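Below, in structure tokens: the form predicted alone, a single chain.
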Amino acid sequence: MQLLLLSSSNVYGYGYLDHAERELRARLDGRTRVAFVPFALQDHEAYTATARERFARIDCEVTQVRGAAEIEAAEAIFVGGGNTFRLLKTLYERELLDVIRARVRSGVPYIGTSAGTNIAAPTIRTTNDMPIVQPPSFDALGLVPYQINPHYLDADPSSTHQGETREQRLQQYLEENTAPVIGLREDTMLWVDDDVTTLHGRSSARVFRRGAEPIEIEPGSVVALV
């Protein structure tokens, strides 16, 4: 499998996906037909237009996914960010999870940002999103064996907010679940080749395991989760 899992498509100081252009080009490796899954946002046409304009700048043609045919014909798959619950619900409704999973496991590159990164994990239980709709299950693509928390934020010691921090919420997840979690800060991404995951980007990431203290991993590091 060949995956590129971004924390975000929009990073401060950069245009849409500009911070990851090098990784996008490398992951696509000359492939030019990209199937875009726009279901995490309501306006599929506008979202597709945004993706189409950006990928045209790296000489790729974007086709909007409406059903299985676009997935089957694609040389690469890009799943955009937005609301993870809405994305997963639509994928269930259109019966596309198995189609995407099969194509990616056969070697078709998968690029995800935010919600698109969330659904590469076994479940969406570590998304930050509000459950605005109810998918039939939280089970997702399961392309990687760990959970992901995009847009990971560290606690601000100067803040007067008394609610739970992101770290506390992920520790609560691990009270009920065993799969480890990678907290991806902005401007970080996971480069996955089969069962090897490497951190790319300009920031460190935070790894959470049940019964252990969180650890930091630096860009360029292989993520060892056992």
Second form
2 protein chains.
Amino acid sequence: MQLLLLSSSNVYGYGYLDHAERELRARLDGRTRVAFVPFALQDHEAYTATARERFARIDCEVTQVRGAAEIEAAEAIFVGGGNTFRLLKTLYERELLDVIRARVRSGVPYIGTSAGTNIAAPTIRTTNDMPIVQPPSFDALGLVPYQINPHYLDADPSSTHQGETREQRLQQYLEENTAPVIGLREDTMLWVDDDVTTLHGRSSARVFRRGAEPIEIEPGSVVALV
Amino acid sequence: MQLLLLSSSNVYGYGYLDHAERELRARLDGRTRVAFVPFALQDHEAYTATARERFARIDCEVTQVRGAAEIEAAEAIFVGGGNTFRLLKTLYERELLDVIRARVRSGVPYIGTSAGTNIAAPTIRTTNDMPIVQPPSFDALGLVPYQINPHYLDADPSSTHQGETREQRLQQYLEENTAPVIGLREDTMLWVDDDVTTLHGRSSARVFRRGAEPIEIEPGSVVALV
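Can I get the form predicted together with a further copy of the same chain as well, since the one above is the form predicted alone?
Let's see the whole complex now, leading with the same chain.
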């Protein structure tokens, strides 16, 4: 399996996907036909146009995914960000989870950002998104055996807001679940070759396990999460 | 119906529930036997102890809810905050939604904070919480006909974080749903007498409707949401 799982497609100070252009090119490795899954946003056509323009600049042709045919024909799959619940619900409705999983397991590169990164995990239980629609299950693609929290955000010590911090939310996740979680700050991404995950990007990532203190891992590190 | 729906139990500069003591006393109106629903946090006993200590200071006796019996015996119901998904899943497992709804419709005061406020709405689709467990449905008590977003947070113009703002998340909710949403800043609460909702507290609240610009309503205003 060849995955590239971005925390975010938009990083402060960069244009759309620009912070990850080197990794995008390396993951595609000359493949040019990219199937784009736009279901996390409401307007699929507009979202596809954005992706198409960006991928044209790295010499790739984007096809908008509507059903299994575009997945079957693709050399690479890109799943864009937005609302994770909407994305997963649509994938269930169009019966696309199995075909994506099968193609990726057969070697087709999978690139995800934000919601597209969340659904690469076993479940969407560590998404930050609002549950605006109800998918039939929180179970997702399970391409990796650990959970991911994109857009990971450190607590702001100057804030007077009393809502839970991200770390508190992830500790609540671990009260109810056993899979470890990697919190990906926005300028980071996971590079996955089969069972080996490496952290890329410009910041450390924060790893949460049940019953243990969180730890920071540095870019370039192999992420030994399970 | 007599509801008091708090955005938060902990407001900056105040002790637990202190910012709402006047409204709590008024809503209870001499009733002293309060059933406490602690399911939004993991440790029900510790959470009940916290609530018991606080309510003792307004001359109320707190009973920890384990099943329908405590709801049936109560003069008032208090549902504490924590994780909304965990709260709702446990209410389904213990088959408590119908009994709470029936008691409140018969006149028993309902007090909610945060997650306890979320479940008073028709669904939990406007919670901020992480979906750490999967309830069988997002449908909740439906004591009011509008959605509520507790801990409503204005966008920070100085932030470099690229995750969606709260307003963007609620606009995504309205792309998929038609019920209006009231965003309750942390020092605000809703006072509900049957079909009449009034905003209380120290800040305005922000109301979101599909196809309309959000509006601000001031404390003391009747909230005409549907």
